[in-house]
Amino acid sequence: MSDRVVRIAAGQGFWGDWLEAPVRQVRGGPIDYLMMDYLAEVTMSIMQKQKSRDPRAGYARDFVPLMERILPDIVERGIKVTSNAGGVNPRGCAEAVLEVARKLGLAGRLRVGLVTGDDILDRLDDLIRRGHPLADMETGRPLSEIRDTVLSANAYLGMAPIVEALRGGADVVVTGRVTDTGLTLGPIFHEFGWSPEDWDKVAAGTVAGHIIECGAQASGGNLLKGWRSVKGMADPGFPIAEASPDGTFVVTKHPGTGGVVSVASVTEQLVYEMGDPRNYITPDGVADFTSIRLRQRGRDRVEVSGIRGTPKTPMLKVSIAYFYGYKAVGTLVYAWPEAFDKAKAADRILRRRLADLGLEFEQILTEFVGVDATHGRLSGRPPADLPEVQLRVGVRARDRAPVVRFTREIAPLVLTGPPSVTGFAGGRPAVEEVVAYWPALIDRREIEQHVKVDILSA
């Protein structure tokens, strides 16, 4: 058995993650791949709205300046990059990366793989007409009920197009809605030449991808057990998966960086968005999380082994976002003495005024930050005399007008309600559009799983 190891480093866990992480991963020690994950369900709808206003937008703009910083290092060290930063405009993202490469004088030394095919927004009417209901997985309602309000629709692709791009010689692979795990799974399968029907290997690579997909959340960030003992979080080391040909891998980080890689940190990331532990479903296969074995193999080194998998399902998940209505959230801070009582009184007054105006809301939600906003009823009775309490009131309605009126009613409480308001600044609350999530399934035969891959030369 070969002792060869492939190192896949996490560089971003979401759109807005620490901008220094990719730079430090590339320069901090040996890696073979840099994986950068940008997409969440709501992110796709935000990108689609951006693209509707500007056809050149629709991708993670942070990705391009980051690549400008690290492309010379990537080319010099032979590191390859996989990222779903392309969002709903992967071609625009890939072209922006190539433009940066030209500016850096890397023409002819860098090739960018472009993965498309996940965006099915323009195909929805045809799919519905041909008998694909794209029903909400939670309610069973057919998509036709809200078709006119749909903002984005993207099928989750797996590792196949990434493998194809890498085999075609891509140094940087830019995708749309490829699964978080696929960004790691693709490089592993490309390097080891595993069969895509070796379900245990698929499961192993999937688990590796799941562990590092959220960046430093697997290496000490957001750690519940023993968080006080985690040192150096001003300079956290992002996780690296060291994959071996037998399907085992080690989770680690660069030496000298902050954070910690432990059985506890890896376990907490494993249960993140896990669902049924025996059936973690991806486009590539199904992983059994109950088969995972973790073992500490030294400082900041956790071995992961024993992973079992089963065949992929006939369906792919589709992430659909649609316009639902409007919302606004306003806050007031009440100071000691009797801060909680003042906040409760202000809430009663505000609700009475809204009712007297005849305004109709789908929901009015009140939270008392410092009392019950995080744990609700679990917090029990608050201390008798809290030093301060933030009143946070949110409203949601299908129409914009009542939400606008709410934003004009909360500020007057400063002078027409209980005393000692502080912390009110910035003007009236903003009215925001509500983007709702509609998860659906589609027959995978309707999606070009291998997709079209363009290798664009700089």
Second form
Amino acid sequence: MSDRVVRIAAGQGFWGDWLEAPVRQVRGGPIDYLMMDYLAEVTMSIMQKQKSRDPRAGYARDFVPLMERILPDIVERGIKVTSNAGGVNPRGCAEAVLEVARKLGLAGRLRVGLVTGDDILDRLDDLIRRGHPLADMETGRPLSEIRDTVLSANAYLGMAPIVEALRGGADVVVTGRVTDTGLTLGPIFHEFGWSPEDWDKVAAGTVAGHIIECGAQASGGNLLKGWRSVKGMADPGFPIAEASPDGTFVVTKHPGTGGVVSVASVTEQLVYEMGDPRNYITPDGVADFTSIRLRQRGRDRVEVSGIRGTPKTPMLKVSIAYFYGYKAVGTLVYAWPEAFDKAKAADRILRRRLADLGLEFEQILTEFVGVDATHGRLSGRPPADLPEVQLRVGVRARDRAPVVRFTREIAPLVLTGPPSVTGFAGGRPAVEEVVAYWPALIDRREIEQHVKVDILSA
Amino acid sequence: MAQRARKATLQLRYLAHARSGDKGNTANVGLIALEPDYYPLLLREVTPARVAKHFKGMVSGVDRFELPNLSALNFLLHDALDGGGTISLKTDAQGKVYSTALLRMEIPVPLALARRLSRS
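One more: the block was the form predicted alone; return the form predicted in complex with the partner chain.
And the full complex, kicking off with our chain again.
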């Protein structure tokens, strides 16, 4: 028992990640759990939009065909899946998985745990009325200021409903807005039967979750240190956390896969999207990242230990998405000679035309790709006479009309502006709706009493 | 003067690696010493004030956090992302490459170290 480990494998780091990864995690070596994180900050609003057009939609659709590919392996090997693919329609997602299971002849052999209660869109007015301001954590403005434009509102749930679903016998746990780290914490706490108030253990599982939640970003992908020496990235091994009952764990990947698991690869992922490292707050507890110790323990094995934590806070974070306005980005490519000067001249002409038309924008942003788009003025003076420069102009407005008109002003520059211009074959730029993110806090008691776990059978 | 003569300046890229991400309109940059030996140098020279000066006009303020256990510093760069997330018009709306923008910064280092590292 003491040397028993639980292997949690990352299958997706975001909605849109490499589709082969979960299949290879399941078939490439021993794992106990497959963890698939789909939800970024604005993903919920995209899903809400899809659901408003089709009540059966609103979840990560990729998840279902993926499950169709791996369900037979999962059932055969007794692997369990935790995923927040359910988005704003976890029930629809769970039912789609059950349907696929039946199609595969797995009726009676698969149970899906369904977690609901994170969605508070229908409760917002009641919550505001009862004195929850749901103020923006960055600006302090109360939600009532933008209430009419809210598209989705979900509280971040932690590991508790996942532990409950696993205890109830679920093979696949489908949730809405459960934290990325909760998807890893749930399996570890379920397997080891740890107390959810063992704050060091909560912190350890949180760090394990944070390391693997972005997929290959912990195992060689996007690794800056020594990037040229990272081999086999056509077939990268996604990270696996091997958790031990003492609260330590090893980050590794399947043998024979590409990429690398090193102190450098794990450290880069640890600092990704970090705030105050002593207070990494999740619904389950608070982790102190300054207590983490990393040691290379053989090839592609990094041991993580020493992690300390403090109790969970009385608040839960709420992710609210609201309609903000419109934006569009237009691009043109200018060729040598004097490509940069031509692009700058075109930008001046465009801005003058927009002004003459009396169009009002909240923001007009010009970048010269190849010169300053990534590092701004820190890029310094470009080398003399660049081979080519892409002019990239973006506009944003609360109203649609000026943005639409802007998209009609790019192509004319080809015949009415500086020479040697190309790269406009894509046609007029698209007008995009801007859905913005409003992070807020709420008393966890308002949420936890509504969280529900159902176990559904195929 | 003699003391000064033994110093040189070196870009952080020779001393550290980095990864960045976003939280709303704030970018974070985790700056990690390439060798643990370099961490005290980073701690001393890569101050919040100098980082704020490096990013002048691009960010409204800088916070620094220390992670000696990882030989790393974490910087929060406020108002760095033109509104951030979906609002931003920037190519780098999520601050993914603020990491390497910080590695452009130059700090004073012992001359011998500068010579050794800029050769490698």
